[in-house]
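Presented below, as structure tokens, is a lone chain in the form predicted alone.
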Amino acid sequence: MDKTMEKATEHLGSLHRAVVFLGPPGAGKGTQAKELARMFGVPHLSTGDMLRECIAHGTPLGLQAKPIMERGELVPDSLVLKMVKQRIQNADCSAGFVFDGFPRTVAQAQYFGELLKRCGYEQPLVVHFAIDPALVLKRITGRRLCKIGGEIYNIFERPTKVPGRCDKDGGELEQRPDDREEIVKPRLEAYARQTAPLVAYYRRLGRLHDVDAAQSVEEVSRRVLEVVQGHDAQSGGS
């Protein structure tokens, strides 16, 4: 974190709300969600990570989701919503949480709003990561994850000092199966068809804040923090 960001995060206060990162695969939501969650000391939640964990452990939900994800299709709401409901009721979410990759559809967003209300949370603050589709393709196919700590890199935009090894812990880097080029196209088509309408939905509700995701990681982080702190000030810090 640079000095400007360090100064900006000196008096963050508490999050105490759900923050949703909305945007196509490869827009940088995962990187930014982890950073914002770290700043406020709250969980970073990703349905994609949660589903992959279920698949790795061979749970009933994982067995249902695996072939769907391998085809690059979206996992049905019935499976995702059950997982989300259980997760946000955990004690570590009581001070707020940051979600990326959920909700994916307007139906999920409507359910999520009702679920937050029942759990005593305000309606979500939504950050929209706007980005050109051509850049998205480059980001997805170049993305690599550390097998140990999950740190995210990109061979085109954010390469490691030692090829194939994480800068933090030296862990081996891997490409997710659904980041392969032959899988990316149907994923983007699925996003455009089912998830993009969320932009209009949340904008209509006055909860959407646009961020130019084509900027550097540091610039996007600054903008995201401005959005969160600005919303906090407008709502009286509640």
Contents of the next structure:
Amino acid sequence: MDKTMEKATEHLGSLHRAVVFLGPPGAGKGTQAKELARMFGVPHLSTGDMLRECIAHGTPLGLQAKPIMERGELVPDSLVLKMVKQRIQNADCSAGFVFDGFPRTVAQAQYFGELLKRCGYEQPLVVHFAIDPALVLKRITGRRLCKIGGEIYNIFERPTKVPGRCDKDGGELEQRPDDREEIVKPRLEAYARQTAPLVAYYRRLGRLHDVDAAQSVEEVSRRVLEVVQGHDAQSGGS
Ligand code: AMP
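Starting from the form predicted alone shown above, please give the structure in the form predicted in complex with adenosine monophosphate (AMP).
Complete assembly follows, chain above in first position.
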């Protein structure tokens, strides 16, 4: 680990910080959230992944969420909030965590703020992935995931060496059912209507940091790290 990473790890670990990645589907939040969480040794929490896991296991929550997700709509706040509350109380979240895809409505953000307060955390540090909606369609429809490790690729922007196989573990790649073009449209509409207002919400709270998500993965990673470290410096490490 280089010196910058050591410093970053020390900061996030000791600050007990909640980081939220906010942006439309296809903006690259998942890739960056996984990387940041790995670097800082904290959990990467994706409500989308949690819900897909519930569907895969056929739980009551999974059964309720499945048709809603297949239509590209948002799962009701009450179901998501119950799941999040349980998850962040796990011991592995005690040194901080990176959320990707949550909160997605103002009601979720308000509840999350209260929950964090009760757990002794300050309001989340929000990284906003700003991107032209026209660009995300190509990103989403080109996205492929490894069936084994969940590694994220893109047939246009990040192809694998062997088509259809993960570079890391050789696992078969698959497309998420809701990444098909006809489902992407309602997902983008849901973002514009229900999630985009969170940009103004967190900006008002002074918690929002913009990242130009149209840049390369490496450039966005560099900027995300700068935001996290810059924020630490601004708040004087408190
Ligand atoms: P994602 O993997 O974040 O793109 O989420 C996939 C789908 O899961 C979304 O289109 C929603 O149907 C559902 N979902 C994920 N996170 C949330 C959330 N915080 N609130 C409501 N629905 C969610």
